[in-house]
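First, one chain by itself: the form predicted alone, in structure tokens.
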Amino acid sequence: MYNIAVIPGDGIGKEVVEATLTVLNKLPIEFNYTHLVAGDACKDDCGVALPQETIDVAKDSDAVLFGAAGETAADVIVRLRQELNTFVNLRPVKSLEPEKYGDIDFMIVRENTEDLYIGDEETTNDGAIARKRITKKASEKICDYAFKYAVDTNRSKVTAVHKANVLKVTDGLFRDTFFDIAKNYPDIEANDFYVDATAMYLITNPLDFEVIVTSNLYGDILSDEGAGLVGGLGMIPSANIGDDNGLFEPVHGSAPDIAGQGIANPVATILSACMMLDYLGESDYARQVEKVVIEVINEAKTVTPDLGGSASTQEMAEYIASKL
């Protein structure tokens, strides 16, 4: 039995994590779920976005289920990651529909812990500052899960991503220690990108990659415009992994715009909790969700409008269980 902690948190991701449990009930796997509260709602409700007790359910769960986070992100999610020691953010890229936006596949791994997402700025007399940390610890430690990561999913390239010619000193420090890095995995192939061209080469040479490796911010931003390449933010996962814990999100936010309507796409958190199975070292039932999820979309009949049907949030996500 795994002990699962869910947070649904805000807008759309109480829909979409109500979906995903549907789904993840099919499985012939025994999970004990305990249910958190986190997010705006929550600060409305006792004072605080991120309560103590989430934060210890959370840290004594063999996974953390998380659906989405409003105004509140950088005290829920952000903090939430910190606090579970999460050092890589692993966004894939991968196109569920080949046919309509060609055979895309690739990692974006992503320092979790630092950069400008520490969170440090001050305001000043005239103006304000924030400051961007990046260590070689750090740095060392998410480039070593890349070139892993390569090894393990039979990847042959992993390339760095950076701002080296400005920030030469920050990301000088990233683009060396990955080189360094390097030299460990001679088998495979380590190229890199200024951050700048690499986003134009994700929209004129997206087969090119196999694994990105960045840090926080970079790794953000070019996570979403790799989700414009295979059909929106609705169809991204991601895990956040540390050496103790592991935290599975879909990559959008919590779109109080569509909130309430039941027209969310669930894929993203479905596949989020993939991720979180094969974390789990449930891969067998991982990929058959996944082939199903593929299935679905690609009939397109039982999915939600965004994917060009007129299936509720609720009734894709119970389609998929039914074909498991």
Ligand code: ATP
Contents of the next structure:
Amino acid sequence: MYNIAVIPGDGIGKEVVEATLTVLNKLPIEFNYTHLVAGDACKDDCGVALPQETIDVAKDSDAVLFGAAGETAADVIVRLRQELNTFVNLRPVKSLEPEKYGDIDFMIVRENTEDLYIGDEETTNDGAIARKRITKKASEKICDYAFKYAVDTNRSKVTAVHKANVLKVTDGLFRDTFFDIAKNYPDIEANDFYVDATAMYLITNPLDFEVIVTSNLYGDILSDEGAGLVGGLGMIPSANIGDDNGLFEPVHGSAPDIAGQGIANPVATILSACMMLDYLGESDYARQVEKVVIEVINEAKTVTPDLGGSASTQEMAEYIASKL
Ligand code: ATP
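The form predicted in complex with the ligand is what I need now, so please give it after the form predicted alone.
Okay, now the whole complex, with that chain kicking things off.
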């Protein structure tokens, strides 16, 4: 039995998490769910966006399934990643419809604990300032993770993304650390690009990428761009992994423009749950669910409007569950 902390959060987070539980409940695995609150509505109701109880239960769980946070995202998901010390955010950009999007398949390995996302901002006399923190230790850890990931998944290349020509000290440290770590992996090709060039190459040469390792902000932006390459934000899952905790969430946010309409694509969250199953050692079930999700998407019959169908979030999830 696995103890799962479930934090649906705001907007479509609630809808896609409910849909994902419909799928998980079809598997012959016993899950003990603890439903926890966090996010905008939680802040309105109880004064804090991320209650201590939510943090404590999340830390004690075997894994956390998270939906989305709205305006309070910095206080909820960014903080949760730091509290759980999930130093890596894995964001697979994989085309599930090769006929439409080609064979795009790369992994973004995003550093999850520092960079501008430490939220150290202040007002000054003439405006405002934000501090960007890059440490050697965190850079070593994330770069090493990326190379190990490449070895474990039979990839041949890791690309570091930074802006070291302008941010010479911070991004310079990240780039230099990357090439130091690369020496330990002589069989894996190591190259690097500036983040602005990467934004273009992802459009012009997406098949050239295998594993991208980058800092927090660039990883956030490039993964939304990656989503655009393979069918939109409804398609990309993510795993936040640390030494003691795993938190799984779709790359998308709370999508207030479609929240409450029952039309959000549940695939990103269902695939996040597959990453959770892998983390829990239940990889056979993860592959089974993935296979059915791919079938259902390519059948294009019972899918949500962003995939060209007219099914609701829950209808699509029930259809996936029915095929398991
Ligand atoms: P955040 O900064 O909080 O991560 P975001 O930039 O990823 O948020 P979203 O709130 O996810 O932004 O939404 C961006 C756009 O993508 C919205 O117009 C939304 O409708 C669409 N979108 C996001 N998730 C889904 C989904 N699961 N299904 C369909 N459309 C989605």
